[in-house]
Structures are given as C-alpha cells and as structure tokens.
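Next up: a single chain in structure tokens, the form predicted together with its partner chain.
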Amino acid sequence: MDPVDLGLLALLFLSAALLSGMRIAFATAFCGFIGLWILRGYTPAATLASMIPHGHLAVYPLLVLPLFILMGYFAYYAGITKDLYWTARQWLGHLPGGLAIATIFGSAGFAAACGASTASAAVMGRIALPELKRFGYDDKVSAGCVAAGGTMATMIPPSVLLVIYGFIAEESIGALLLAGFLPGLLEAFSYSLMLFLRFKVNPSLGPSMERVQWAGRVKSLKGVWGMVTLVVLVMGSIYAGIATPTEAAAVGAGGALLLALPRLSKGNFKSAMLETARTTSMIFAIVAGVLIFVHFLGFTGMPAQLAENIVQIDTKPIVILVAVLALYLVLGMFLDGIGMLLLTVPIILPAIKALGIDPIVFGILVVRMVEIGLITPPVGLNVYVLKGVAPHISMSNIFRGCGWFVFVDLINVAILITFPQIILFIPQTMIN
C-alpha cells in the first residue's frame, strides 16, 4: 500500500477509535504504534514508540506548562478569577447577555495569568458555569462562552502554544508572546459583540443583570489588582532581566502562591497541587500519544505531501496562506495543538517564509487555528475539559454551543490576515 494512503487510512482508523470512546492518549498511541509496526516491524516500532514520551516531554520549553497550570490554580484559589469575574459583571452585566459577556472578559483577564487554554476553561468553567446556570442562561451558550473563552489563554500572554511555536520555528518567544496580545483582545471584543447581538435578537437565551452605578463599578476595580500584580510580576521579571520567559512561569506560580496564602486552606492547597498534577498528566499523556501517531504519519510522508501540494499551487501567496490555514482547520478537528505544530510547522514554514509571509504573523495565525481546533469536534480538548467540570451538559451540546464562536474566530482570522499590523504592532514598538 502507498504510505500516503496508509496515513489516510490510519486517520480514519483513529477517528473510529476515538468515536468508540477510546481515550485520546491511548487511541493515538495505539493507532500510531500499529502504523509503525506495519511500516517498520514490531520491535523497531515498539522501541521507537516507547522512547517518544520521554524524548519529547523532557524538554525545557514544556516546563512552563505545569507552572502555568499551577499559577492558574493558585490564582483561582487566591480568588483572582472570582474577583475578575465579579468586576467584569459590575461593568458589563447590564448589557444584553451581560453575564455571558462578563464571562468572556473574565476569561480574558484570567488569560493573563494562565497559559493553557484547557486550564483556563477548567477554572472558568468552575466559576462561571454555576453562575450562568443560576441566572438561567442557555446551557449551550454558557458552555460555548467558557470553552471558547478559554482559548484566549493561548493568545493573550503567557501562552504555552506560542512558546512551542517559537521553539519549533526558532523565532523570538518574547516577540511572539507580545504579538498575541492584540489578537487576544480582538478575540474578546468580537466574542462579546457576537454575544451582544445574539442576546439582543433572542433575549430568551438569558437575562441581563441590574445596571451598576459608576461609583460601584469604579469600586469594583479593586477586583483586578491580583491579576495586575501577577502580570507585573511575570512581565516585570522578564523586562528587568531577572528571569527568562520560561522561568517567569515559576515567578508567576510563586507569586500566585503568595497571593493565595492568606486564603489558602490546607485542603485547597492539596487540591491545587493534585489538580495541577492531574491536568499536567492528562495533557502530556495526550501529547505523548499524539506524538507517537505524528511520528508514524511522518514515516508515511502524508503531511509533507499535503503541505507540498498546497505550497506548489501556482497562485497568489494570500490564497496559499488561506489554503494552509484551511488545512490547519481540518487537522485541528482531529489532532491536538502541540502535535499539530510539531508535525507541520517545520515542513511548512520554509515555504511560508519563501512566500514573504512574516513568521510571527504566521505563528499567530496558526496558533489561532489551533485554538479553533480546541473547540471543534470530534477532538476538542477544551470541550473535553469542560465536560469534566460540567457533567450535566452533554458533549454534543458543548460542541454546538461553540459553533457561533468558531464562526467569529474565522472572521477574526480574516481580519488578522487583512491587517497583520494588529499582530506586529506591539512587538515592533516594544523591541525597536
């Protein structure tokens, strides 16, 4: 059989395994191992597969992940997330869909303390979902808000995925993180606009809150100080040359621990630690499994073939860029972000550079597509995580709730392609 066909067949097989409820971490490892077995024989396949987890997880840039997750949980137990959500409600609650919009801005604020979309979705899900339910907001909309809102954690610095992109593309990670800031804000505002319009048209989705007087709103601003402290600590330690971007994650986690200490019970401390261990383990088990599958795909040459075909098309660079991003949309339905980046960026980036597209712009766009992949079926990590927090909402309803957000995301991508200055403005101003 032609290896490329084998790759496609394996993707089908993987989809079937996933649809039959097999855990992603094991379904990917299983399909990847069987594929390697077919191509390379049993012992080479088993040896290679068994080395992939340690070979790819014991790498420095990935250390930020448990640290960012820990920071997120400590920030959560320090009440930072709740405070932010409260402040957002005072300012935005009175709008149509106010509580939903406040959830988006709460997530955007929390994104500044949290580098992983899944962690953000898990934490915001715990805080916002009960509130949204209490006020009778539509389950699908609520779940969509949290799952899609969580993806902003990947765009607004700190961001695990941008660190990984920078690592693969050998681009400045500092510049990449700064570049994500405005697209992240754009995301927050456009989600809110969409929610505003939807609730305006269909008020039955959920009620508005009572309008809060300006004095009350200004007073509520004290709720953001925890988040601001963390941002200052993290950005400040990098800016002052005290810590590298990776180390700043430890500074952030340590800072969040200090902020949390006054309120932190022994039980909550234990929870924060165990949940960090569990979330880290869950994410990395998937990374390990996906990378086994991804390396198998590498042997088939299928991804390289796909990328090559797309880049060789004789047409305008912008058309190719859109086609490449469309490819990421499809891949994002199945693959996890880290695996997808690891697989495709080294192959496709030289072509992208040859087309005259800025690698930082491309990085933001690709990571933006990966974010979309987090909330599209059948493999949507944020949706799965949210499902863990909200067992009462069915998986398909969460996916459905994300539909409108994916639509807005695509418009966002179009805006970013048209005005790449949104991406480049801050890094260019800050670094030169």
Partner chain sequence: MTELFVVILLTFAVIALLALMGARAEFLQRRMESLLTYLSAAIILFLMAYVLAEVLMRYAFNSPLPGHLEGAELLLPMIVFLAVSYTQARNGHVGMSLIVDLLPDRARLLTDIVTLILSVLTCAVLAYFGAKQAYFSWQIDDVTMTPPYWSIWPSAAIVPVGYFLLSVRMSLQALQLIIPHRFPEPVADDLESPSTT
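Take the protein just shown as the form predicted together with its partner chain and give its structure as the form predicted alone.
Below: the lone chain, stripped of partners and molecules.
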C-alpha cells in the first residue's frame, strides 16, 4: 500500500475510534503504533513508540504548563475571582447590562491567571450566575456571558493552548503568549460592546445597578492589586526578556501561592497540587499519544504531500486560510481543543508556512476558532461544564445564549485576518 494512502486510512480509523468514545491519548497512540508497525516492522515501531514521547516531553520549556496550571489553582483559592468580579461590578454595574459586562471583565481578569477555559467557566459560573439571577437577568444572557467569557482563558496569557501550539509549531512560546494579549482584550471589549447595545435596545434583559460613588470604586481596587502586580511581573518579564516563559511561570506560581496564603487551608493546598498533577498528566498523555501518531504520519509523507497540493491551488492565500479556519470551526464542534491542535497543526502548518502566512498569526487564529468550538453545539465543552454548575438552565438556552457571542467571535476573526498587526504588534516590540 502506498504510504500516503496508509496515512489517510489511519486518519479514518482514528476518526472512527474517537467517535466510538475511545480516549484520544489511547486512540492516537494505538493507530500510530500500528501504522509504524506496518511501515517499519514491529521492533522499530516499538522502539520509536517508547522513545518519541520521552524525547519530546522531557524538555525544560514544557515545565511552563504545570506551573501556569498551578498558578491558576492558587489564584482561585486566593479568592481572586471574587475580588475581580466585585471590582468589575463596582465600576461597570451602572451601565446598561452592567452586571453582565462585569461578568465578562471578571472572566477576562481571571483568564490572566488561569489558562484553562473550562475551569474559568466553572469558577465564574459559581460566582456570577447567582448574582445575575438575583438581579433578574435573562437566563440565556447570563449563561452566554459565563460560557463565552470562559473562552478568553484560551487567548489571554497564560494560555495552555498557546503553549501547546508553540510546542508543536516550534515557535517562541513567549512571543505567542504576548501575541494573545491584544486579541484577548479585543474579545473582552467587543463582548461588552455587544452586551451594552443589546441591553440599551432591550432593557428587559436585565436591570442596571445603582451607580457606585468614586470612593467606593477606588476602595474596590484593593482586592485586585496583587493579581494585577503578579500578571505585570509575569508577562512583563517575558516581554522585557528578563525571564523565559518557564521562569516567569515559576514566578507566577510562587506569587499566586503568596497571595493565597492568608486564605489557603491545608486541604485547599493539597487539592491545588493534586488537580495540577491530574490536569498535567491528562495533557501530557494526550501529547504523548499524538506524538506517536504524528511521527507515523511523517513517515508516510502525507503532510508534505498535502502542503504541496495546497500550495498549488490557484487562489489567494487568504482564501485558503479562511477555508482552513472554517474547517477548524467544524472540527471544534466535535473535538476538544488540545486534541484538535495536536492532530491538525503538524499536518496543516507546513502548507501555511509555504503560503507565506506568519505561524504566530495562524496560531492565534486557530486558537480563536477553538474558542468558538467551546460554545457551539453539539460538543461545546464550556456549555456542558456550565450545565453542571447551573442545572436550572437548559442546554438549549445556554447554547442560544452563546449565539450572539459566536457572532461577535466571527467578526473578531475577520478583524484579525484583515489586520494581523493586532496580533504581531507586541511580539514585534519584544526586547530580545
């Protein structure tokens, strides 16, 4: 059998395994090993399958993942989420849809400490939904704010997905994290503008709160200064070239621990460490399985053949880019973000580079499409997480509440494609 045909057949078997409910780590490792066995024989396949994961995972830069995850858990137990949400309420609550807008900015603030979207949605759901319900906000709007607000954790640094993309694409993780900052802010402000206009047109969606005096607003800032300082230190040290992303992540985890100490019980500390270990183990298991499969695909020559075929298409690169992003929109409805990146980027990225598209721009755009997949049916992970936090809101209402946010997301993607300098501005000014 032709190696390229074998690669295509392996992708079909992998798709069937994933649709059957098989874990992505085991499905990719199994399909990759069998493919290597057919191509190279049993002994070389067994040797490669045992050496590849260790060779790629036992590297210093990947320490950034558990450290950023630990930073997020310590930030949660420090009560930072509540403080950020309270501050946003004091400053924005008097606007049309003020409490919903405060939820968006509270989510954006927590995203700066937590790189996992589902965790952000779960935490903000517990904090914001009771308040939104108490003030009589529409359930669909409330659920949409929390579910969509959680997606910002995949864009605003520190982002687990951007770290994984940098690892796969062999691009600077520091540059990618910095590149996500302005698109993340664009997301927060565009969500807020959409909510402001909706509530302005239809005040029945929820009432505005009483305006808080300036003294009260300034007083509310005392709960967030520590977190703001921490984020500035972490991202500022990466930007200035003082620290690598791994070193900055260590500073962030240590700083978050110091912030958490006054409220951190022995049980919460143990929980933070265990959850970090579980999350890291899950991510590394997926990466290990996909690495075996991707190396098999490399031996088949399929990625190179695909890249050559795409480059030969007689159309503008931006048209191909839009088509690829549309594919990610569809895939995001069925696959989780980490698995989707690991499976597709090694295949598609060679063609993207050959078309002259900046891989950092592509990375940000792909992660944005992954974000959209988190709130679109049938498998919107943030929606399922939120349903567990808010069983009184139906799944259909949560998905309907996310509709306006998906619309804004697509506009944002169009803006980033048209003006890629939004993505590249901060990384290009990075001090080397």
